[in-house]
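To begin, one chain is listed below as C-alpha cells, in the form predicted alone.
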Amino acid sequence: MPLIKMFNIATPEKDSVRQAAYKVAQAQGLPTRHNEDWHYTELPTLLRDAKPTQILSPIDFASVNPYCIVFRDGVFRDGVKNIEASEGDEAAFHITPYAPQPLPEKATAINAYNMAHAQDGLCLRVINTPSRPLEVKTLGDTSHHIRHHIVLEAGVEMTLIKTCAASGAHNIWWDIELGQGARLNIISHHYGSVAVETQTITLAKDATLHSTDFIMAGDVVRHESHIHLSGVGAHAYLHNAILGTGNNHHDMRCVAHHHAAHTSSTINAHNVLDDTARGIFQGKVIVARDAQHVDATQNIRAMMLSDEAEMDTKPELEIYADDVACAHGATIGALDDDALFFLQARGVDKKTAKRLLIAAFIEQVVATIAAEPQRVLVQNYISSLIAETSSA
C-alpha cells in the first residue's frame, strides 16, 4: 500500500462519527505549505516519495520494569491484564474499550483521519499514582491508525514512555488530560520510518507537565504538541532533539496555550543534522487576554554536521495580556573549531571528540529526563547512536 494510502482509505461504514470525521478530513485534504502550521512540511508529496526505512532497534526498559502495553498494525496486542493485576497497583488504573468520540470543533484534517480510521487506542483513568512507569509501544509494518485518551485524576504521579518504532506509516493521537496538581513526565522517542504523531494535553489547576521527546530516525517525522494551561499555576516544560542524518525530513511543532494566569512554559530544542537531513523546529506561545502573569520561553538551537543539512526554525508570541515575561531565541551553527582544537591537543582524536561535543550537546535534552534510570538509559542509547552514525 503507497504510504499516503494510509490517509485516504475507503469511508467507514456502519459508525456516524467516523463517517463525519471523514467527511471533515475529506473537505480539508492533507495539509501542505499553504498551512501556516505546515510551511515546512509538504505532506501529500512527502508521504508520496517516502520510502519505508529500516528502523532502529528501540531503548530498552526493561531494567525499570515498566507496565507495557503493545500495540501492533494499530490494535491492542499485550499488557492490559498485567496492568489490571498487578500487586499494589489494583487500583491505580481504570481501563475502558476504545470508542470513537465526537470530532472537536475546528478540527485538523489529521485529527479528523485519525478519528475517522482509528482501530484503536488506550482509554486510561490514572486513578492513583502508579509505582512503576507506563510504557506505549507502537509497532508493526502496515499503515495504521491509533487514538489515544489519558486522564491523571487530581494529584496522581506518573511517568509515560511513548515508544514508536513501527516500520509502517502511523498517524498517532494523543488527548491528554491532567486533574488537579497531578504531575506527569513523559519520555517520547520515535524510530519508525514515517509517522505524525499529535499530543493534546490540558493541565488543571496547579498541574505539572514535563516532556522530552526525541526523533531519532525516520524518513518523514512530524511530531506536534499542543500544550493547554487551563488552570491557574500550572507548568508546562517541553524538551525536544532531533538527530537528522541521511534523507531524514523531521518536523517538530510544540505550542503552548495559556489560557489562564500564573501559568509558566519552557520550550526547548537541541537539533543534530547531518548529510542531506532537513529539521524544522516550531515553537509558538499563545497568552490569553485574562492570562496575566505568565512567564514562557523558548530557546532553538540546531548543530549543523554537514554543508547540505538544512534547519528551518520559528519561534512566535501570540501575547494579548500586558503583565507577561515572554522571550525567544534561535541559534544554528556548526562544531565549535576551538572545542575540537581544545579536546584534539588534549590527546583526543578528532573523530572521538567529535562525537563527544555532540553527545554533550544532545545531553542538555537528556538532562531534564527527571528519573535517573530512565535517564541513564538514554543517555547510553544515544551515545551509541552518536557513534553508528555520525560522520568522520
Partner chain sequence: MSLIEIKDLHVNVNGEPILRGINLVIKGGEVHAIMGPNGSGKSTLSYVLAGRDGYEITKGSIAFMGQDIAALPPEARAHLGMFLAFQYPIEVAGITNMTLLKTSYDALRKARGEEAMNSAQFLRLVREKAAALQMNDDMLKRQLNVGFSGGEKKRNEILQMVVLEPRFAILDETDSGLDIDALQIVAEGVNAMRSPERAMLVITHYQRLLDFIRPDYVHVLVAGQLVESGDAALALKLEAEGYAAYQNV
Contents of the next structure:
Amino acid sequence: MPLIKMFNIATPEKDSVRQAAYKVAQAQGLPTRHNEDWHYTELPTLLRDAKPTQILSPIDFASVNPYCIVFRDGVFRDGVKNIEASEGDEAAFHITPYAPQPLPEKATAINAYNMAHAQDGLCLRVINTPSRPLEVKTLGDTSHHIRHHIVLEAGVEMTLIKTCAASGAHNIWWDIELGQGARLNIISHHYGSVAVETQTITLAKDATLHSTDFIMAGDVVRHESHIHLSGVGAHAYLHNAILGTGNNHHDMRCVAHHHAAHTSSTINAHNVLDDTARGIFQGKVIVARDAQHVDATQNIRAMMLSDEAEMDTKPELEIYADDVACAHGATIGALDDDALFFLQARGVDKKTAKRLLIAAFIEQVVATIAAEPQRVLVQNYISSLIAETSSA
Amino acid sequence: MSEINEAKSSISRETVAHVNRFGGEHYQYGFSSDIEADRIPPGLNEEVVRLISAKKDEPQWLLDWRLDAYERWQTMAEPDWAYVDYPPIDYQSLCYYAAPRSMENAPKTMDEVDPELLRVYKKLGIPLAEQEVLAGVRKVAVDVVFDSVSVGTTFREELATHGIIFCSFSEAVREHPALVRKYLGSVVPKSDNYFAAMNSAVFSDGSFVYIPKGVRCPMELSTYFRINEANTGQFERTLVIADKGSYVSYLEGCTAPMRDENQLHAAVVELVALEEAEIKYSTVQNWYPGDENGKGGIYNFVTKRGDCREARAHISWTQVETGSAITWKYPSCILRGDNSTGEFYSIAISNNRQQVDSGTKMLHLGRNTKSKIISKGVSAGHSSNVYRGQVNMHPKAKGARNFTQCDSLLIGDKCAAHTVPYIESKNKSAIIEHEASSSKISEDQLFFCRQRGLDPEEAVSLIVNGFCREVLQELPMEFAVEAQALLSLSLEGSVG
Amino acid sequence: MSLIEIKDLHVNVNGEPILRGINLVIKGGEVHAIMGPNGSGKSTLSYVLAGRDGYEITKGSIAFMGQDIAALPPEARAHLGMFLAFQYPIEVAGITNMTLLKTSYDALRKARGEEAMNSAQFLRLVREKAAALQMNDDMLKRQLNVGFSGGEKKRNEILQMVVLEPRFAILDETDSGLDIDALQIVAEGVNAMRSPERAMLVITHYQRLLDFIRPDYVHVLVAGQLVESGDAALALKLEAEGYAAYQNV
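Got the form predicted alone; could you also share the form predicted together with its partner chain?
Full complex below, order starting with the chain above.
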C-alpha cells in the first residue's frame, strides 16, 4: 500500500473534532515544494517513491534505567503502571486518556492530518521532578499518526528520550509546555524508515530547554521543531545532527519564535552526508516586535563525504525588534585535508582518521548532552554507525 | 572604540557637509516636467504588443519574439514568495508606451534633442551636451531613457573609434540585428518570470552595449532612467556584451517624479561576458520611494542577470538601493565558464513604508568558479528590508567557492529586517561560507559621535556609511559621492 | 647507519618545482638545522618527508632506515618512527587532546605488534610528560588546539612528540609564536629527547631557537637547494649577515 494512503483515511462521521481536522487537512493537501517551509522536500512524491528498508536497532537506554513508554503500531502498549506507581516518584506523573482536541487556527496540514487520524498518544502532566528520565518509544511495522501532549509544571526538571524506531511510517506530533522555571532535556533520535515528526515546545518565564536531536537513519525523515520562547528569561539550546547515507532524505527544520524580551536561542546543526544522501537544514529565528534584548545564534555546518551527496540549508532571520543580537553562519565543505594529514602523520591510518574526524564533527552536537551515561551511549552508537558508512 | 574610528575614517567630514547641503528636501528629483508625450491607450493585449513593435518599426522576428513572450506571460502567475505587500496591480489600467512627442522625428545628434528634455536632465545633474563635460573630469558616456524611449547617447563617435557600440536598444535592433538576435533573451529567457515575460512583450527601449575582443572601454558607460508620465509603466531592456578579453564599467541611475499613485517599473538587464571578459555593473537606484505614509512610489520589479559564459569571465554587480516603494530585484551570476567569478555588493536602505526584497543568485556550474556576496541592509521607520540570496553548487562545479556576508542594521523599533539565504551544495569539493548578523545601531557609537559634536542625523549618517563601507568602496568614483549622500538623505527623519 | 638519506630530491607543487636537488644524510644522535628565507622550500621539505599529498617527487629518493619511503602514506612513515611537529598546528573540534594522544599511541604500538596500553597507565604516562612541559590536566581534556594560544599549540606538538618517542623528528618552525619562556620549556623538552638512536631536523627562519637546541650541523636552503652547510657557527653568521649573499647567486 502506498504510504500516502496513511494521510487519506476516512474518519468516522460522528467524530466531529476529527472530521473538522480532516477538512482542514484536505483543503491544504500534503505540503509540496511550493510551500516555503517544505522547500526541499516534496512530501507527496517522496511518500509515493519511498521503499522502507531494514531499520537499525536503536540506542538501548536500558542502562540508564528510564521510565519507558512504548507505542507500538500507533497505540499505547506498555509502561503506564510502571510510571504511576514507581517508588519515590508516585506524585510525579499524571496521565489522562488520549482525546482529540479542536485544532488551533492556522494549523498546518501535517498537524491537521495528525489530529484527524491519531488514535492515541501520551497525555502527561509532570507535577514533580522525576528521579529518572522518561523514554517514549515508537515501534511497529504499520503506518500511524500519534499525538503527545506533555506539560511540565513550574519548576519541574525532566529528561525526555524520544526513540523512533518504527519500520512503519509515522506522523508524530508533540505539544510540550514548560511552566515557569521548568527545565527539559530532550534527546531524540530517529531510525524510522519514513517519519514526519513535529514538536512544538512552549517555554514560560525562566524555562530552559536543551534539545539534542539526531536523524541517524531512515529513508525519508522530516523533523520539525517550533520553540516558542513566550516568557521573559526563557532559553533554548537546540542541537541537531544528521547522518545521511545511502539514498536517505533527511530534512530538519528548527524555528525559534522569540515572543518575549530577554530570551535567547542557540541553534546548531552538524550534518554529514555520504553516498547519494540528501540533507536539509532549515533554521529560522523570528523575533517579534517589542521582544527586545534577544540573543539568537544559528550555526549550521555540513561535511560532504561524497560527490553525489547534497546538502541544502536555509538559515533565516525574521526580525521585528531592533535591540537584538542575532547572527548566523553556515559552512559546507568536505572533510578537512589538513586534519586528515595531521592524523596520518601521527600514525593513524586513513580509514580510522576519517572516522575520527567524522565522529569529532558530530561530537560537537553529542557533547551537549549533559548527562554522561546517556552521552556515552550516543557516542558509542554513532561510532558504530560511522564505521558502516561507505566513505569512512 | 576601534570600530568607531574605522567608521569615522571611512567617511570624511566633507561627506557629512555634502549631505547637509541637501537641506530638508526629502526627494530632490520629485519634480515632473511638461513634455508633450505620445501615449498609447492603457491596457495590455496582443494589439498593444503589435502597436509597440510597429511604432519602433521592428523586424518580424522581434515581433514574433514579443508575441511569444506575451502568450507565455498570460499563463504565468505573479510571484508571491517575496516579503512584499501591495494591493493587486491592475495591469490593464497601465499605459505601456509613452514617448516624448518631440521624439517622433528622432534627433540625429545631441544638438537636435528637445531643449526642454535637456533642461530636465540638467536639473537631474546629468550633463547631456558633450561640451558640458568639464576638462579634467573622467568622461562618462550617457544613454538617457525618458519614460519608454532612449532620448540620446553621448560620446558615441569617440566610442566607435574603439569599435564599441553604445546606443539605444531600438537603434541596435536596426543597426546590429545579428548581435541583438544572438544575445537577446540568452541570459534571461523570455518566460523566466512573470515580470521578465511582461518586459519581453512590451519593452520599449533601453541601452545596448557591445565591447569588441580585447578592448578596454576607455570611459564609464552610463544610463539614466527617468519616468515622467503619470500612469505609465517603464519596461526597458539593457543588453551588455563583453567579447573575449574586454572590459567595461557600466553605471545605471534612476529617478522619477513624486506622484500619488504607484508606478510600475519592470526592467530586464542581461550581461554576457565571454572568455576573460570583465563587466562591472553599478546601480544607484533612487526611484521615488513614496511619502512617509507610503503613498505613491515606484514598484520596482527588475530582473538582472549576468552570464559568465566562458572561462575566466568576471561579472561584478554593485547596487545602492535607496528608492522605490517596493524593490524586487536579484542581480545574479551564472558562473558557467571554468574559473569564472561573480560578485555582488549591495546596500539597501529602507525608510518610512518602503519594502525591499533584494539579493542575488550565484549559480556555480563551472570548475573552480568563485563568488562573493556582500550585502548591507539598513531598515528604518516602518520599512521592511529582506536579503534573499541563493548559492548553488552544481555537481560539476568542482573546487567552487562562495563567501557570503550579509548584515542588517535596524534603526528604530518599528522596522523589520529579514535574511533568507538558500545554500545548496551538490559536490563535496565545493566550499561555502556564509555569515550574517542583525543588530541595532550602537548606542555607544551614537553617543561617541554626538559627544564629538555631530547631531543625531550626522551621527547616524556617519555610522551607516561606516557600516556600508565595504560596498561603497566598490562603486566607481562618479557614483560614490552621490551614493553616500543618498544614504543619509534616505534615512532622514529616522532618528530623533 | 644513516637514519635518513635524501638523494637528489626534486619536488613539484602544483607543477612548480620547489625543491631542486636536495642531498642530506642524517645519522642517529645528530641534530641538523635547516635555515632559509621565506619561500625557499623549508616547509615543502618537511611535508614531503612526512608524506603529504600534493608534493610530487619528480626525481631522487628518500630512504628512512634503509627503506625507500617515497610511496608510503603518512601513517606508515609515522609507524616507522617519523614525527612532524607542524608549523601551523591543526585544530580539531570534537577530539580531545587525550583522545588524539591515545589513538596515535595505540596506532604506533599496533604497528609494532604490541597491545594497546590500558587507559589508566597511559594517563599516568601522559600526565608525567605533560607536567615536564608545564601543561596541566585541563589542557589534556580540551579539544585539540581549539581555543589554544599560539604558544600552547606549539607546546602541544612537543607533547605529542615526547609521548610518541619517534626515531626521527622534524620540527617545522616550532619557535614561531613562542615567547622566550615558552621557547625554553619547549627546548628543554626537545633536548631531553636527544639520544644516540634518535635524530632531529630543526627547520627555522631565525637563529634564536638554535641557542636553545644546539645543532650539530646547519644547512642553508635557498631556492630549493642546500647552498651551504656547516656547524652551529654558520647559524650565527646567517643571523648577522642574512641570506642576501645567497640570493644574489
